[in-house]
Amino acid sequence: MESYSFDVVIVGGGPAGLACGIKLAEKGVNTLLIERGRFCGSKNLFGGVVYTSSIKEIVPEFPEVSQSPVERPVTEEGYIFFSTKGVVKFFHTKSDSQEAFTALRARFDAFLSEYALKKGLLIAPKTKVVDIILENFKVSGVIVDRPRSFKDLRPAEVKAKIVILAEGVNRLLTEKAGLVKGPFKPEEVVLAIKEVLQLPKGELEKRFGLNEKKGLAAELIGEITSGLPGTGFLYTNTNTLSFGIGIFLNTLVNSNLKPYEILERAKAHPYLHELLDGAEILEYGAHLIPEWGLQGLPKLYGNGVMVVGDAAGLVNPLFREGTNLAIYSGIMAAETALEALEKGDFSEKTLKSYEERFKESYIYKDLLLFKNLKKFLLNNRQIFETYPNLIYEIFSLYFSAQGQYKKEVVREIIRTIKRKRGLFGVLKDIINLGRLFW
């Protein structure tokens, strides 16, 4: 065959390919997910957490399923404060114990596309769409990097009345579709490091105080990136660490260094050095993870064409949300995509309603509750440098004022506070701080 003809056409095996794909076969649409990788997750990298909530909304039965996707469930989390000298931490002891959890996108997504193939999804792996079709100023499919027959070694074509862009961050087809104008610049993308470590049989548990039930997911903060602006990661899987930091592109550049030699530097530290004596590296890897937020929003939806998930920039960093929001914006796709099936009109003004839901949730919301966000974090560095330092001080003074005279202990604390930032500073800081959300 010279060329395939599909109703709906998605490109990327990622959560947010995978939910429109699972919502669409669900209802007998004629649907094609090209995936580049050997298999979906086997080029996808997160720190990560899953969230229940998200994933019931394509797999009903979920967390009981045969064969478990996911590493532990999340029963601590919370933030864990680098100093110099030491750390302070908040964790939180969650009730719902399956309400999260970690997880590994190599077993993820794989699972989801197990699943997704027994709800009827065609899925092409190892194949990479090299182009996509424009007839009369609408996408009417994409060109992929197979041949079209033993006897034809062009490209092969594959039409689409729609095509659903899940392309992640490097979102080189939605360029081209003419959603978004030039390349994501240095400041849009934060670069996180990422090792899978292994400690020895029972050691996990014993350093973490946990049973085979439970499960830590951390957010670092301070002298884990240097005091640049970024934020470490620690999860803990079934039977090993997640560990890693991302930092913004920019400031890597800018700071003349290399992400290994951050990460290794935080190794270093103290309190991860004991924690993770013994480890073993069993993988490392690099993402580049979508922080453009509301500004750098592409246009959404065009003639034949959505655009979904990271490509989208669908990511709020403050509250740990990515995968579950590709996988929202992946059903949101797909209801649109019926609806415009039923209609027979693939046209932007039909597929506008994918704009529409996509601003009634609160993931829009969201977005624009925190649209200065990016910008407070890369201009108020005190927040990854000074703040840190100051916490574990204060608490330092705070635990040791055995047999000082307490009016004195605050008074310290007071004097700590005003030579670390000041006053006025950290009143300053509470009001910028503020205004993200009002």
Given for the second form:
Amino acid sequence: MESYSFDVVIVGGGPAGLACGIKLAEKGVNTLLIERGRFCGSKNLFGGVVYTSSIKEIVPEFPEVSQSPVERPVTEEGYIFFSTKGVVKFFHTKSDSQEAFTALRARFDAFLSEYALKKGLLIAPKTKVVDIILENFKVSGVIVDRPRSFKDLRPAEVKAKIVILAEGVNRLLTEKAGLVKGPFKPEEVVLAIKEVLQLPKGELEKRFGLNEKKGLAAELIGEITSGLPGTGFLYTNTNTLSFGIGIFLNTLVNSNLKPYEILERAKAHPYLHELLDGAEILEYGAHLIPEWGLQGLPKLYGNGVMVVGDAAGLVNPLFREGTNLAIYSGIMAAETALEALEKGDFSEKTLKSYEERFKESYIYKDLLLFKNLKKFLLNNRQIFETYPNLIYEIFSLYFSAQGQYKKEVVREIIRTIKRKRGLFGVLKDIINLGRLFW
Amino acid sequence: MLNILVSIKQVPDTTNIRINPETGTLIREGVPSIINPYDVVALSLACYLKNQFGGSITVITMGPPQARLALKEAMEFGADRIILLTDRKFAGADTLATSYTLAETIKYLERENPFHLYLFGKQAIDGDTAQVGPGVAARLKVPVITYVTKIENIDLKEKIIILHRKTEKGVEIIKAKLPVLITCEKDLAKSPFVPLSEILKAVKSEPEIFAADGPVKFEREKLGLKGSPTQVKKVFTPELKKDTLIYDLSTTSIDEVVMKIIHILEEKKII
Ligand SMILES: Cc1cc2nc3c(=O)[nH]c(=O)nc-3n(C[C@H](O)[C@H](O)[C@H](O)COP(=O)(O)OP(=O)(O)OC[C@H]3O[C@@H](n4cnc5c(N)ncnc54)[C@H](O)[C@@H]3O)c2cc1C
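Okay, that was the form predicted on its own. Show me the form predicted together with the partner chain next.
And the full complex, kicking off with our chain again.
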């Protein structure tokens, strides 16, 4: 009978699991990473933009690598506010074009896994972890959905001194390990739907005013989500566009709208309609984003176990951070595992230092800073309903001020604000927003 | 003990493949390569037979360096030996050159331990010629049985195999003496539920590399483009010709239309 035993088993080959695996493999730790997809990234999608600084932590030579895992450098980024009548664009050109890149997961994760393989990490694809093995209150391995051998059809067990859960947002094993109670609630996650679109040749550069060394990343706010709390995104890849929308699951359920209906409505907005005219849909998919924040943060460690990345809920939607936090947490867990292996102690006592590392990092401080943001967004729909329209109207008045007494224009702007939200309302929103961070 | 050889090909996953409307070429970017689905059937059959009779499986493929991934995946079916034929001199081979190269390799591999069964897919989904299996059989001078749908029995002592083969008219049940070369239809064998043991073996495996100048001794001029009389001029989807006549009943009377139809049918000697 075959029996397997490793120092560390990592569940999930996303950025968190792969970052962790690379760090352990580099130190020669006997590690197995288990990924259910045909290859890493094959089942996954994101926006998305990745940040050079975080990638360099695991691939120091990035972006000077032979087969680039990324699409375009982000040279222009900003916001587009959607009103029913039109849009207001707010853009910034980046001085450092190597700071951030658009990417597609099927390529990005596959690159990281190739890199990890070269470092000596063992990756078992097409294999799903279905349970964890608990012995004397200690996690001591995992059970997979594959038989032990052609003859012995019982599910295979893989023993490990430490199990690292990098399973992503659907954190079933984290629950089984007792690190978090029960499944997440609909208001704790955002459902994102995304399309990869291909424009007729040459149109991408033309419509977005880019050349092949430039790329754009835009967040879309307002009418684009039919006024529901959430945002859209539009990123340029090498030959395609990533376009999608994310909406809090609870409000989506209450709205009685189907995800694809929201996407279709968004694409029908005159501005996007023109921008995406003639686009062919190459891919369509949906994925959850964990936004339970600090309130829903699982215990990050237990006896013989640690949890990293999305499984722990380490994202900052406002700053488009997720992949990088996954990488940082994966590295911190790897450092902790190395420490534990050196000591020969895999109990909570030793693994607690993962949490200590985490608490010192900016990830935790940010989670603390943003801890009331989700509630604020859910309770202040005007951010998504009223303001984008208001911003549009203000700019409309401002830009059609020619031939008028300018004081009258200012008065008109103020009247519009009063009508739409009320001065009191605006002031309250500003103070509330401010209070989030102080 | 059954000594089995399986020959496979790496192909683009055509379920994901798209034609670039601008240029008319295949968009291969990001399209993952897979093992030709009929070759997966061959591997599955090999896996099943090995588990039933014991023995060993050797898998070969000819292709670019990245075809090693197809061979690594073949390990999951319980393969014991994987061999990649890769060399610039093999490139551009048509079915003639391919079957020569594979057959010579197989002869080399079975110098000491002859194979009982040579398994091929019925055809490759990116070429659809179905010629390589039979071509190899002819060169090995073994019987070939194409489009096999079922193995009824193998008697190792008597060296007899009984199997079903699909034809246009129905099913032939054939009894043959081993060794034979068979090409596999899709219902021949179900994919096995690969155990973790084989997944891990596959991950750790690397194929042996065979090049044009060794270890097999090839006649150079029979390899690759040089050994390929087939020249592809153009690839296109044939247009379906439909000569349609439309009669408008608002302008022509029904009697007239019926007469016209009868006339045409008579002209074409259909009635
Ligand atoms: C629409 C969208 C847009 C986003 N945009 C951005 C962006 O622009 N920038 C950014 O930084 N982040 C972005 N993110 C967030 C980012 O994608 C995630 O934070 C990040 O991928 C988390 O990495 P992870 O490794 O923790 O989890 P994942 O990437 O989800 O990886 C988990 C892996 O585990 C595997 N797995 C799960 N369960 C099992 C099991 N039981 N057995 C075996 N394998 C298993 C999965 O197949 C998967 O490969 C976006 C996310 C979405 C959905």
